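The form predicted alone is given below as one chain in structure tokens.
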Amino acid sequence: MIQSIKFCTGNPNKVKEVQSMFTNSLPGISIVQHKLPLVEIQAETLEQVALFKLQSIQNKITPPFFIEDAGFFVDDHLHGFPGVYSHYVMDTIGCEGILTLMQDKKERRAHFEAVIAYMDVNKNVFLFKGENVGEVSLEKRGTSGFGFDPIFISNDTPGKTFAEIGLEEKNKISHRRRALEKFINYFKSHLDK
């Protein structure tokens, strides 16, 4: 049986996050932050880059382990702008790069989206997304969180940015913690047999 999983990211806050959610619903199950260098490319969909960044280091490390992967998605006007290249555009345009670009536009649907990508002792890979669904806002708002939450509205805290609502609570229903209920629900169906 597992005892430990590596989790190969550079920020111990995700681990940690990670670590209260396998806590709550599988004390039995650490997890483990593993820094290795992951090799971005550009893809399409977030799925791509998450199993690229997941094989590149297969030989590397020593399953099982999985990575993590998110963006935000600009829906209409955008047509998914930043999505993959999320880190790249918050480093370079940011948030304001983002409101001028939606400046005047009525439709500002957008979403996050989170991809966990795991690969098990058997060297087996399985794929596990969350997305939370909402809008761009009209200007920046808040103080809480990081990257794009300032300019996020979800259709579950109607008005209120992420940044907004504060780390906590955004940790209830963002993309990543549906992605990882869904990476918990696997290990709880595969442990009971």
Ligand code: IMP
Given for the second form:
Amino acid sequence: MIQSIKFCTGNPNKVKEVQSMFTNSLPGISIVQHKLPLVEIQAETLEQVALFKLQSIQNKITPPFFIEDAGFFVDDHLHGFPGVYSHYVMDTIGCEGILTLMQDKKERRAHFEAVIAYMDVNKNVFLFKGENVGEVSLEKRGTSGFGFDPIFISNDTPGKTFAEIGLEEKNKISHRRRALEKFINYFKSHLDK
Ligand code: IMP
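Next up, the form predicted in complex with the named molecule, please; the one we just looked at was the form predicted alone.
Next comes the full complex, this chain leading.
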């Protein structure tokens, strides 16, 4: 029976979110942060990026462990951009750059994706994906959260950006939360057997 799983990330906020979900649902399993440099590759999907990262560290860390990767996708007008390039785009043109690209565009559908890639003790690999669908706002609004939160209005919370609904509300419906729920359900169904 697994007692602890390593979460490879440099982001302590993600670790806290995952730890609190595991504590509530599976108190017997602890999540331990493991900091390792992760290699980003150019790929078309988050699944490909996450799988590559997982495989690139499998000889440096003893399973079970997982990584998480997320991105913001503007569907029609930008054909999924920034997607797998979200981190780089945030650091360069940011929310303002996306709003400029979307200026006067009526079709504003967008979504967030998160993928958890997990390697179990036998080196089997599993992917868990979560999404939140909505649209790009007309201007930046709100102060909470990070990244593209000020320009994303989820269909679950019409009229308000992720940065306006607050972290607590966001964490109940976020792409990351939805990927995590699938990850936790996987453990639950295995524990029941
Ligand atoms: P990461 O893989 O979680 O580090 O996400 C890559 C990039 O996607 C981040 O640098 C953010 O710009 C963007 N991103 C991911 N998740 C979120 C979110 O929940 N809100 C806003 N931006 C996000």
